[in-house]
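Have a look below at one chain only, the form predicted on its own, in structure tokens format.
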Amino acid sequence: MSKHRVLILGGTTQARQLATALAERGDCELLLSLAGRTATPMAQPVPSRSGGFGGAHGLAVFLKAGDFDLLIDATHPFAARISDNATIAAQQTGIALFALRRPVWERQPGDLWTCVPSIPEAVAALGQNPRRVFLAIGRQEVSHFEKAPQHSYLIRSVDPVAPPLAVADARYLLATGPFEEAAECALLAENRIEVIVAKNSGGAATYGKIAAARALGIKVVIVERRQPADIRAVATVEDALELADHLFSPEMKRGV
């Protein structure tokens, strides 16, 4: 019996444990791809790439070169491009795609948010007056803030910013999550941080922060997600796996 071939588009927590869980069922062979912005990536539990495909049409050409069944788009909420790119090349090839994404995270009573739809826009919603604000979103997007020198930045990620921001006041923490609310208190209390500025990426893994926010009184940022691609997405590992267990099926593949 041949197997399903599955390019899986990855780079999250729940990316890898959906090619170990697809893996560890021996039915399908399987191809993690990975952006490559992480300089030291983690090992992958399947065969992986790293790097870009040459846009919609390369991703296309890709697909069908490997004779893949299945595309399964389980990148970063914010991987916007990526996820535009699967969505053409899956019309343009007849191939069955769906997303894996977690859901978004919800305000809670005593959440301090103000949502923003950008990055330009959570640098506006700082303000003229100087705040200590912890920055969380990453290395990619960083140097937008260089357009308010007024603040002192904490900045976390899980490479070096580089260059280093151009303001007068900044410190930089490389480290991986998940992080939680206990170390998370401590860390805005010590750095008397006023404001984070955070994507609304959801999942577990960094909730740790929000949560923590909620429990210090201190505001958040948030920077809302694009509008995804419309296509068929469900929010857990386990769903995943029964869609394409579906998307296997005799049936589907006759067109029933």
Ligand code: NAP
Given for the second form:
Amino acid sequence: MSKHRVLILGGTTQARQLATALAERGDCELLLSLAGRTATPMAQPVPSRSGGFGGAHGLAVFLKAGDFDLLIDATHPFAARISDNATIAAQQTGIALFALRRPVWERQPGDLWTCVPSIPEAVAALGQNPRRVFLAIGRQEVSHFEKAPQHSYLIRSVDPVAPPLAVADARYLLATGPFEEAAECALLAENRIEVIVAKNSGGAATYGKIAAARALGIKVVIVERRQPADIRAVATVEDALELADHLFSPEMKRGV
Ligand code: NAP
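If the structure you just shared is the form predicted on its own, then what does the corresponding form predicted in complex with this ligand look like?
Below is the whole assembly, all chains and molecules, this chain first.
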């Protein structure tokens, strides 16, 4: 029997975990796609490719040319453009699509959260008075904080922030998760952090800073997700495997 050809749009821990689990089934030919932003990406468990497709149409052409049966969007919940492109490409080609999307973090008792819809609004939420701020939002949108040069920043990212932020006081920390609560507590205390800016990414790998902030009584400006693309979504790798099984069933393949 021919194998199911699956394209996974990745760039997340969950995408790697799903690729590993699907590979173990033995009935799939997998390709994991990365945006190619990270200078030294982690080793991937299955064959991978890197770089954009050239928009939704480019992705549709790639899916057709590769004779794929299934597209799985396992990108980061804040990577909105690729998810929109996946939706359009699936519609154009008729290829099955679903998303693996971890649930948002919910506010817990003791959390001192200010929720905002975007990074520019996170900048404004820091206020006028100088504060010691930990930016844990990746590097792509960090430059917005140049609008608030009165604060002291500790900025953590996987790759260097280039060019550096045009503010008087910014320090940089290069690190890749997961980040445990105890280590996050130590980092926040050592740097006398007063407020954290974080995206509501969901999942366990970067939750340590949220738990640490709660334990230490530190404020967090949470950037909420925009409304996700209107596609079928599952929250866990197990649910993704189950749904893939369903989609691979002979009835579904015949379209009944
Ligand atoms: P984005 O704004 O949604 O995507 C911008 C463009 O990058 C897309 O239009 C596409 O180019 C290309 N692209 C994105 N993901 C791709 C993938 N997996 N494979 C091939 N091309 C991809 O995404 P982003 O926010 O820049 O994030 C880029 C990648 O980093 C994503 O894959 C995401 O999973 C990962 N990531 C993002 C964040 C975050 O906070 N945004 C955090 C952690 C990891 P074309 O239109 O040319 O196809």
